[in-house]
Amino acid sequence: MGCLDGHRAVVTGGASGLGLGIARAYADEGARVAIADLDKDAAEAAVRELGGGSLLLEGDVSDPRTVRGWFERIEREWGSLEILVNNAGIIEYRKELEPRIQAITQEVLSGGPQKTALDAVSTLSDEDWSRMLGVHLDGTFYCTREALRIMTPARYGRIVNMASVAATMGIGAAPAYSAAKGGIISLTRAVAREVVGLGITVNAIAPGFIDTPFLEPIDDLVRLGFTAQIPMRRFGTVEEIIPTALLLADPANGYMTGQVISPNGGIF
């Protein structure tokens, strides 16, 4: 028997990378898993792989009507929901900043002073700012709101929000991403306090740099610069985040709530 036997879980952004790794781990522990993702083909492949009554929830996590439809379907077909993982996200990678990031990386790696101005905030568009917060922070809020409508009457739930070390240490080249993830941490703590007496725990994982398709656009020199900042001198793997995701979903782990766990190789 797995520790999640009989449980039902929704994993947003579950069609690839960290989300898919978490979905697989939950399914291996006996849970039925719904994959929510914008990439229909990848989500269909994930659902086929997981089997066991898994569901496909297609659409954009930043659209509240889409999200409401997902959870109405969950309630209609499953009747209940024990686990929500708010993992869906997009990367803030701006090609126009790449030459400046490379120059700063070379300056830092050479041990000299930084001479190049990054200008990440002053050149950030309203649209890019809004989209980043929409997917990460709004999406986490929308899914949490709908999940609580199911979990509260049942007096049980495990909500796991995906934050980032960007929220705790800040990433200069990704101000919108850092802000969105910081908002997720604050939302995690607020919701945890709200539902603390209802058998529902709400926690966050704040990974460091994890080697997933999410980071593929990063230039090799920039990756080298990031790696140099990590005491372990390497990016983490999906497999190294899975134990934390399992811990926070485990029904035996009922006394931990409002916490942020950060597997990050010692960078923060």
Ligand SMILES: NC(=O)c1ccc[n+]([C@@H]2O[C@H](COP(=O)([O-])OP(=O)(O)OC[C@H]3O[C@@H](n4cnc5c(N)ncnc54)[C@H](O)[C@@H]3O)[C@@H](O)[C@H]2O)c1
The other form holds:
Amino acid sequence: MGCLDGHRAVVTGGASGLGLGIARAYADEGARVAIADLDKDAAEAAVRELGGGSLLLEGDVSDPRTVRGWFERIEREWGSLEILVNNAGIIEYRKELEPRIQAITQEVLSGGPQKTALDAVSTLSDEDWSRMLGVHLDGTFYCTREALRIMTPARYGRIVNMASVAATMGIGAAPAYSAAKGGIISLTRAVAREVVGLGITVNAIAPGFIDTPFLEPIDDLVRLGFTAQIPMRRFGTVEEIIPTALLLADPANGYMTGQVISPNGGIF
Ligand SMILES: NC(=O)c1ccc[n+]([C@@H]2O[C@H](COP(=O)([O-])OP(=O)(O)OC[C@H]3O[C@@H](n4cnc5c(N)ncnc54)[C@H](O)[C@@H]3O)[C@@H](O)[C@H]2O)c1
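Hand over the structure of the form predicted in complex with the ligand; the form predicted alone is what we had up.
Starting with the chain above, the whole complex follows.
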């Protein structure tokens, strides 16, 4: 008997990294899991691996019509939904900033003040800003809106939003990402209050730096700079985020809502 026996979960961005780890963990606990992801091949592989009634929801979480279609399908095929994990995300990685990020990393690692101007905000395009907020914040809103239409009449639900320490501490090289994740934390708290009488909890995970394909573009020096700021002196693993994701989906965890839990090696 798993703690999620009979439960049905949608995990956005479930084809890779943290989402895939969470999907596997929920399936191991007895849940049926739908993988909602832009990457069709990886999502198909995940659904094949999970087997047993899992579903593939292909498309872009920042498109409201796509998201509506996903949840209409969930209602048609499953009839109900107990868990939503809003996890799909992209990193704000800008090659042109790399020399300046490296220079700042050198300054910080040598114990001196940060003198180099990064110019991350002054050079950020409208498109990059909008895309970052679209995938993270709009996507979280669209999925939450559709999931609540199913969870509210059932008077039960667990919504888990993937934030980041970028929201709580701010990452200078990733202003749009930090802002989008900050919005996710505020949305988490607002929705938690809205649905507090309906048996639906809404919480967020704000991981620190976790080794997934997401952080692969970061070069070795910058990785060293981040690692030096982490009291545990290492990045975390997907397995180290799973216990928090399980806690927030657990039906026994009914008194916790509007919270942000941050497994982050002590960085914040
Ligand atoms: N890895 C970290 O250090 C870290 C730290 C804090 C928070 N996070 C957050 O965790 C989440 C998962 O990140 P990860 O590290 O597993 O990354 P990942 O790149 O391994 O996985 C992200 C998944 O999201 C999917 N995706 C991206 N854009 C999408 C879209 N528009 N629509 C649908 N699916 C989309 C990708 O195809 C991929 O499968 C993200 O929200 C990320 O911001 C990651």
